[in-house]
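Given next, in C-alpha cells, is a single chain: the form predicted on its own.
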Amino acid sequence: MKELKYLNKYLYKYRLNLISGFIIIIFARILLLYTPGLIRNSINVIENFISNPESSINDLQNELVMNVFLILAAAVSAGIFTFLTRQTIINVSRYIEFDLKNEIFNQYQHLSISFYKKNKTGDLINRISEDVSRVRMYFGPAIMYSLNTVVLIIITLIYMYRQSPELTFFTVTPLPILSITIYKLSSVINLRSKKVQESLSKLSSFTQEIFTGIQLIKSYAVESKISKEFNRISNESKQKQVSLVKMQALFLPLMILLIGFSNLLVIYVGGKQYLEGEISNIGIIAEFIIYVNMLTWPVASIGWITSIVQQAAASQKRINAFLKQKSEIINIENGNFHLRGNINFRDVDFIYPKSKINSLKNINFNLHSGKSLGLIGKTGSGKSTLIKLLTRTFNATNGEIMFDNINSKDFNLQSLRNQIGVIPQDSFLFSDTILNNIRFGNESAKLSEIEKVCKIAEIHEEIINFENDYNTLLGERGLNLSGGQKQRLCIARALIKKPKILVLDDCLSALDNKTEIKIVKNLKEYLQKTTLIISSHKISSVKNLNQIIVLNEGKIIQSGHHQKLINENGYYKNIFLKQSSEK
C-alpha cells in the first residue's frame, strides 16, 4: 500500500464525497437487512396460523400485506441509497481518474526531449491509459465494496447472533473459505489478464507499423510474409485468450457451490436445532438462508479487492516513478524577455549523456539581430545538436548560449520558444486540415496572413488546386503530401508564428534546386528584421546568407561569407565545386 499513499491527497480532496457515500452506504444496509426479519415474521405468522385453524384469516392477510409492502418498501428504499452510493463514490473515482491523467500529461509537458528518447511511446501511452484505469479501480470499486463489505458483515453478525449464536457459527464458517479461494483465483486470472494485454499490445503494435509502412510493403511484395507473421502473433494472443477464459469460467461456478454449501449446512443445522427445540420458529432459518446468500458476494469480493489493491498498487509503481522524474531543463517562471535576435555561443561543449558522445566542442560565434547565418558539414557534424542548444531542448555541458547578452538559462522555456520559429527535418503534420496545421503556429492567424506565409514558402499555388483547397484534410502525419510539400507547409507553419529566429535544420533536403533558391530568397526579403539560421548539407541553400559556419566532427573547421569560403582551400570549397559539377 505504500505506493498508494501518492494518491492519499485525492481522498482528502474529495473526502466529503467519500464521508457522504460511506453514510449512505450504512442507511442502505440497514434498510436491506430490514427484509429477512419480515420475511422470517411473515413465516413465522403462518406457522401460527396453521398450529392455531382459529385464528382470523383476516387478520393473517392483513399481516402479511402489510409485510410484504414492508418488504417492498424497505427494497426500493435500499436500492435509491445504493444508487446514491454509486453517485458519490464510483463519481470520486472518476473525478481522480481526471485529475490523475492530468497530472501526467502535465508530466508529460514538462520533461526534457531526452526523456522522450529512453522511453517508448507505447509504454507512455499505456501508463496514462491502463495503468490509470487500474488506480482508478482502487478508488472505486475496490473503496466502494470495502466499506459495504465491513458495513454489511458487522451489521448481519450483529442481527444473526441475537437469533442464534450457534447457527451463526455454523452458516459463516465457509465464507472465508470462499474468500481465499475467488482471491487465489483472481491472483491467477490477473496474471493470465496481464500476459493477454501484452499480446494485445504485440498485436497491436505489430497491425499499427504494418499499416504505417504498408507502402514499402506492397513496393517489396512481401505481403504473405507479412501475413504468416500477423497469424503466428494472432495465434499466441489467441492462445492466451482462451487460457484466461478457461480460468474466468470457473468463477461463477465456485461461487455456486460455496454458496449451496453453506444454505446446505444453514438447512441440516438450523433443522436440527429447530426440532430439537433449540430455535423457537423456522422462520430463523429462511431468515439466515437470506443473510448467507446477502454475505455470499461482499464476503467472495474481499478476496477480488484485494487483487484489485495489488494491481492498482503495481500500476501506481509505475506511476510514482514517471511523476518522480525531474527535468534536465529547469524552466524559470519569471524569464520572460523580449529577443531582438542578438546570439552569442561562448566556448560550448555538449556530450550526450547517455552516448557520452562528445558533439560539440569549444563553439564560439556571434550573430545579430536581422542577420543571416548557414551550418554546413557532413551527417554527424553537429549542426541539429547546435540547434538544439539553441531551443534549449538540450542544455549545454560547458559554455554560453547568451540572447542579447542574457544567458539562454535565465530565460522563461515558453517565452524563449514562442520568440524561436524551428522547421525540424521530420516534417510532422497532423491528422487535420491545411488550414488548422499552419495556424499551430498561430491560433489566431486570418487566412490572408496563411496566404502570404504560403505563397513565401512557395506552397500557395498547389494547395488552392486541392479539391479543398486551404480545409483540405491531411492523412496521418500528411500522407497524402509529398516530402516537399510538407516542408514546404512546415516553413509556412513557422512564419506565421512571426519570430524574432527562425531556424531551418536541413528542411529543405526534399526541395528542388529552383524551388529551394525561390524559397530562400523569400525568407531573406520577408525576415529582413529577423535572424535566419539555415543548417544544411547544400551550398545553393546557404550560399547567400551573412556568415557560414562549417562544423566537422563538432568543431568549426572554416567561418565567413560564400565568396571568402570559395577562395581558400579546404573542405568548403571541395563540397562547392563538388555539388557544382553535378549540378
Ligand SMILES: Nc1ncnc2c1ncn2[C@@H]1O[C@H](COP(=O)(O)OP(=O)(O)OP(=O)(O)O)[C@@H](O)[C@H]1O
Contents of the next structure:
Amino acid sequence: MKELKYLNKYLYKYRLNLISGFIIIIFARILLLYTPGLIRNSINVIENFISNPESSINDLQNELVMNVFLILAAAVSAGIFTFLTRQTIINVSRYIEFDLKNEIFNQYQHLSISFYKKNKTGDLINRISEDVSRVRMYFGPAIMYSLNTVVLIIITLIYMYRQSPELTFFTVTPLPILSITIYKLSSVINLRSKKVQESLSKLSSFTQEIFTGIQLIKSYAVESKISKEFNRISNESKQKQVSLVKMQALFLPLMILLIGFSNLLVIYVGGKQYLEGEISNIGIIAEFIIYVNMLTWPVASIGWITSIVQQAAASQKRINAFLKQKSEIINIENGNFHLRGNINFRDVDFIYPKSKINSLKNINFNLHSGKSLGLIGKTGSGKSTLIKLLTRTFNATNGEIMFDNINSKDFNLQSLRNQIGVIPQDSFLFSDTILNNIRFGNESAKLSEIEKVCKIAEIHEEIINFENDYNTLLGERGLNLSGGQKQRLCIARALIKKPKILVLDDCLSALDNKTEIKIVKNLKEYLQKTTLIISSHKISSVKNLNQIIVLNEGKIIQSGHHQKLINENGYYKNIFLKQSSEK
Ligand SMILES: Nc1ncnc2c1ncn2[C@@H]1O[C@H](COP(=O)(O)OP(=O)(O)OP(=O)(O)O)[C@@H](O)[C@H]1O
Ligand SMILES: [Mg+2]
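Switching from the form predicted on its own: structure of the form predicted in complex with this ligand?
The complete assembly is shown below, putting the previous chain first.
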C-alpha cells in the first residue's frame, strides 16, 4: 500500500464526490436490506393465517399487497441509489485516471532524451495505458466495493443478530472461506491475464514492425518465414488465453458452490431450530437465505478487491519510478535572454552517459553572430553530437558552451531552443498536411511567409505541383515524399521559426549538387543576421562558409576557411581532391 500513498492527493482532490458516494451507499444498502424483513413478515402472516382459521382473508390480502408494494418501492429506491453510487465513485476513478495520465505524459515530456534512450517505447506506453487502468481499478471498483462490503456486512449482521444470534453464527462461518478462495483464484487469474497482456503486446509490436517494414519483407521475399514467426507468437498467445479462460471458468461455479453450501447450512440449522422451537416462525429461515445470498458477492469481493489492490500497488510502483525521475538537464525559470547569436565552445568534452563513448574531446571554437560555420568529418566523428550539445539535448561532460558570453546553462531551455533552429539528420515529418508540418515551427505563420521559406528551401515549386499543394496530406494516409523533399521541408520548418542560430545537420545529403548549392546560397542571402552552422560530408556544402572545422574521432584536427584548408596537407585537402575528381 506504500506505493499507493502517492495517489492520496487525488483522493483529497475528489473528497466531496467520494464522501457523497459513501453516504449514498449507506442509503442504498439500508433500503435493500429492508426487503428480507418484509418477506419474513409475509411468510409469517401466511403461517398465522393457516394456523388460525378464524382470521379474515381480506386482512391477509391487504397485508400481503402492502408488503409487495413496499418491497417494490424499496427495490426501486435501492436501484436508484446504486446507480448514483456508480455515478459518483466510478466517475471519480475516471477523473483520476485522466489526471494521472496527464501527469505521466507531462513528466515524460519534461524528461531528457537520455531517459528515452534508457527506456523502451513499449514500456513508456504501458505505464500510461495498462498501468494507469490497473490503478483506476483501485479508485473505482476497489473503493466502491470495499465501502459497499463494509456497509452491507455491518448492517446485515445487525439485522441478522437481532433475529437469531445462533443462526447468524452458522450462516456467516463459511463466508471467510469464500473470501479466501476467491482471493487465491483472483490472484491466479490476474497473473495469467498479465501474461496474456504481455503476449498480446508482443504480438502487436511484431505486427506493427512487420507492417512498417513491409517493403523490405516483400523485396527480400521472406513472407513465409515471417508468417511462421507470426504463427509461433500467436500460438503462444493462444495458449496463455486458454489457460486464463480455464481459471475464469472456475470463478462462477465456485461461488455458486459456496453459496449453495451456506444456503444448506441455513436450512439445516434453521429447520432444526424451528422444529426444536428455538425460533418462533419459519419466515426467519427465508429471511436468512436472502441475507446469505446478499452477502455472498460482497464477501467474495473482499478477495477480489485484495488482489486488485495488490495489482494496483505493483502498477503504481512502476509509475512512481518514472514520476520520481528528474531530468539531468536542469531548466531554470528565468533566463529568457534575447540571443544575438554568438557561440563559444570552451574545452568541451562529451561522453555518452550510457555507452560511455567519448565523442567530443577538447572542443574550442568561437563563432560570431551572423557568421557561418561548416562542420566536416568522417561518419562518427562527432558532428551530430556537437549539435546536440548546442541545444542542450545533453549537457557537456566538461567545459562550457556560451551564447553571447552567457553560459548555456543559465538560459531557460524553451527560450534557448526557440531561438535555435535545428534541422536534424533524420528528417521526421508528422502524418499531417504540408502546411501544418511547416507551421509546427511557428503556429501563427502566414501563408505568404510559409511560401517564402519554401522558396528559400527550393521546395515551393514542387509543393504547388501536388494536387492539394500546401494542403497535401503526408505520411501513412497521404503522400510519401522523397528523401530530398523531406529534407527541404524540414529546412522550411526550421526557417519559419526565424531562429537567431540555424543548424543544418547533414540535411543536404539527399540533394543533387545544384540544388544543394542553391539552398546554401539562398540561406546565406536570407539569413544575413543569423548565425549558420552546416554539418556535412561534402566540401561543396561548406566551402563558402566563413569558418570550417574538421572533426576526427571527436577532436578538431583542422580549422580555418576553405582557402586556408586547401593549402594545408591534410584530411580536408584529401577529400576536396577526391570529391572534385568524382565530380
Ligand atoms: N545516442 C548515442 N548514444 C551513444 N553513443 C552515441 C549516440 N549517438 C552517437 N553516438 C556515438 O558518438 C560518436 C559520434 O557520433 P555522431 O552521431 O556525433 O557522429 P557524426 O559525425 O554525426 O556521424 P555521421 O556523419 O554519420 O552523422 C559515434 O561513435 C557514435 O557511435
Ligand atoms: Mg551525424
